[in-house]
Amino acid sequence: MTWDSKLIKKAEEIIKLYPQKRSALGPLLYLAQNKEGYIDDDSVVEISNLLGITEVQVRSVASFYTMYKQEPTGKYLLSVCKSISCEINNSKEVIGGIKEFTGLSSNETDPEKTFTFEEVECIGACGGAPAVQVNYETIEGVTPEKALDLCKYLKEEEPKVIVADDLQEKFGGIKSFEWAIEDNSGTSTTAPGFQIIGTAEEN
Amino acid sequence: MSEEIKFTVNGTELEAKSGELLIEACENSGIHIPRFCWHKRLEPVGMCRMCLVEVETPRGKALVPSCTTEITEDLVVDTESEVVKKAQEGILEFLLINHPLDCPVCDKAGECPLQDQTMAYGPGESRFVEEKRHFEKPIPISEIILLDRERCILCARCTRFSDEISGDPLIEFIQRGNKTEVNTFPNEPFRSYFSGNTVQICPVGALTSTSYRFKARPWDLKSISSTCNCCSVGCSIELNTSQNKMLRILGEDNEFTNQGWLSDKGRYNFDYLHSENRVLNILEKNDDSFNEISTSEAIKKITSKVKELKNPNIKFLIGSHSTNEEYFVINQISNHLNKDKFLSKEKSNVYFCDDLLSRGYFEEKYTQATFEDLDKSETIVLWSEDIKDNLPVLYLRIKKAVRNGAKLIVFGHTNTAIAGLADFYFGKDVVSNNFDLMLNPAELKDFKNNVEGKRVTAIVGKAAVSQKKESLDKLVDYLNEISELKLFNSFSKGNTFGALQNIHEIKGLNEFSTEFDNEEKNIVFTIGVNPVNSSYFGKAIKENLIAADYVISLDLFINDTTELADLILPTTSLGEKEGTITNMEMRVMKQNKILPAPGSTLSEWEYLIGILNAMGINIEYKNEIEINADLVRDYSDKESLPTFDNLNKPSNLYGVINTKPINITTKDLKKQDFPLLMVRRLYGDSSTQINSPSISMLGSERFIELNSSTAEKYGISSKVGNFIQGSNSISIKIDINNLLPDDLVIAPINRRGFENIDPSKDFEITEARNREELSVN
């Protein structure tokens, strides 16, 4: 038993929301990810016992979706969009700059565990392309220079809480529209929606 | 659903059942559409896109995958158009992007669907110049299965099989996109009783078995159809040999029985045929060693012994791996001896080696079931020994029926592996630790509602050696009265039903040990059996065999039973003899010969006829065909007799159902209240398995199962410990199974160490907290 009773209770509450146990797999993987920052093998075993499916079936789903992390990420997860709108608006240089600053290629974490860098497909901010996410908080209208400043800021200041609006003000440019999601822990149910690793609760 | 509709393929008008898949309907009409992922016995997924065909739609012609398209009225299909050809070439070019093309060293080459279809439908050349995927190769995903991931084309046949058919999804796709691979979870190997089927259905050489890898090329193989005798399901198999060595056994798709699948025991239990431990010459015991002697000398010794002992009892302990022809000859010899001048009446008896043999339900008032009835029944009632371990392919058929909507009701404590499938599991509240029914079946509401007036198929047999047959009678007679009952007697061992059909009077092991009289003269024949290490009566039988005046063993190996013999006559085995066998549906099927008899081995019947002739009794059989011609006479249905000629006809390829009167004499054990329930696991220390290197390790683990409150009572919290009874101490793995009732402990009878344990006596279980506390054995 690697999950404490509080987490198990939460998991059981989530399972009850679905007519079939195995439908709760997605939300339970979020629980695991919130606990460790990635989906570790112990959590996979725990989830498989809770849902009555085999471990490899859990791992199969967890490894299919890129936002379930298979390995621990650094303190700041930098996701840079490489899809068409951002590409047209010079995301290549943003990517190149960040790569050079951090010395990482896609899906790598630095030894100090400060940064994890990844190139991702569309993050839904085409109006403000090119866009970057830090721990899934979106900053739009980033220029290659601003991206470097962002990295330097993160490295030197090591902010504990990442809030999109703050960073947008400091490093962003054109914005597609006002983001209005306040409750990012799932709007209508107790099942966790997508949450920011580590920083969400403090926020 | 089954209404016939018309559709057109390549300009020809064809008929099919509505709702049928396009690929299947075309196949049935002789039009082959290439495919990788589609398999007749699996749900379609449309993964590989190889089966794209052009159909006419209201918006013009369109390419659709024929494996996920159902036939509709007046559908117009083109399977050979230019567009289809281009699609096929494109798909193959894509599939070959990452396929290594290591055919010269791949076991599948020569019978590989990817290779064959690339030849037939492929583009001829590839435009791909980049680096292919590389993986560590091969990785063992279980003790017997290896995986070369770079060869995999992601058709999902293996993962679908393990999920849908066998129900143990321990392999799955990991990652996605071009990183997708099939794999297991770390430390959770693909341990399935049915894993070998994934090797057979893999359309490339990604999954291979340790027993066949690098052993032969398919074009060098000789093959013949036969029937498996590992359990009484009687799966149709194909034997593959090369240079007179058995190299592989494949499942054949017999609609009536196995539908293509096999258990791993049936598939991989053949290496023993060529084991260096096999007895190949007649051995005579001289004090403690064995001497080789000739057949004529051996027969002379036996006949002179019979004369010398003057009117001895001649007892036959028989096993389940003989053919019907051999049982028929055993019956003849026993009958003749009873009539003969050497013996007075009733001196010769035949005893069948299965602890769980009972009188069964063969009377006319009971209707014999077939496996097809499972699919048609509304409710399946199961009370028997563990089906998954003892009749593995029947487990698959039950699982299929349940998937298609049949209700499953399970009684007792032995079938806990199938409890997950069951709609109702009647355990400790209904069945006592003695396997008595504690309630009247009519009082069980859920039970009554699901059987009353319904089509019911029951699988019934003793679940434990101490079980009284009456407890089963109560259930069966109730069902027979209240429902449309069809019934299987679940005697699980090999050709049990062949023995029952062909031996006029057959007794059980309880009778052997109670009837054995040391005061009299006794000659015992053991024929392909090893009760000493696999039976509740083992200890008593061992004492009887030691006390007997002369023991003759017809067998393959020197084992715990045959080492007690005065004479060992080496016999032939699967693939080395021709004959018929009968499965639990009473379906008689053919076993065929593809290997020569090794050394100076003979078939069992050849020895027995030789002995009879030497004793002056004149029965002459030159070959199995003559015996077969004699034995088919008493079958009840004269229209379809299971003669060799008849069974070799294509229409009877998968056997004919035919019956004979059956006469079994067995009594229940007097002893009751066993604290230990001995069960037979699929794998064990049988002499064939321990001499088959590729699967010998599978039967070595010793374990017990008990529920958590019983474990608490014994003060056990760790997962390993020692099982102690008297001077026997066995190191065991301890499994908690909360479906078991309190105070009942399950142990495997066919694992080394447990043969000396008496389940009716008390025992101790101690836990081991470290290596030093485990007993060494």
Second form
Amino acid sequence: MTWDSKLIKKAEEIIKLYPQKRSALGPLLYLAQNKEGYIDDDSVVEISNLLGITEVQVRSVASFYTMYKQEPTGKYLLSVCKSISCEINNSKEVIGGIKEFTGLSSNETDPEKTFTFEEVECIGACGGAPAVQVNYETIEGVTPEKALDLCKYLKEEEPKVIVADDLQEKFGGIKSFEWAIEDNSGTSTTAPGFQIIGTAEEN
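Let's see the other form, the form predicted alone, since the form predicted in complex with the partner chain is already up.
For this one, just the chain is written down, with no partner chains and no other molecules.
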């Protein structure tokens, strides 16, 4: 068993939220990613046992959705939208600047394990294009200059918890709409920060 008793207990709490065990597969995969930074083989076995499904069924979901990572990532996953709204608002220059700063092409991780970079399709922030995510925390209205400032900040300051509100204030511009509720929770891993499944952390 590679999951400790605390993680098993959290998984069992999540499973109880669903009428069928197997419906908890998505959240349990995020628990696994929160633990290791990606979906490792041991977690596939644990999840399979917890849900009473085969390892192949677990892997089929984990490998289908791009937000579930199959390989170790850097501390900071930089995702830049390349869909039409972001592209017409200069995401190409944002992508180019991040690639130059990190020395990475899409889906690569640097040797120091600081950054993983990826070009992604729409992340649902078209009104605040171009949009960038750090560990799935969204920043809208990012200019090429601010993208470089963001990279420098992450590399030099090494923040433990990534919070969208903080990053938006420091590096963002025009937003899709005014965010109604101030949120000081975020994530310290490449698993999205969901409070209900225990992957969120307070800044």
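Remember, it's a predicted structure, so these values are computed and weren't measured experimentally. Here the rigid core means the biggest group of C-alpha atoms that line up within 1.5 Å when the two forms are laid on top of each other. Numbering follows the first chain given and starts at 1.
- R59 is among the residues whose C-alpha shifts by 2 Å or more between the two forms once the rigid core is aligned.
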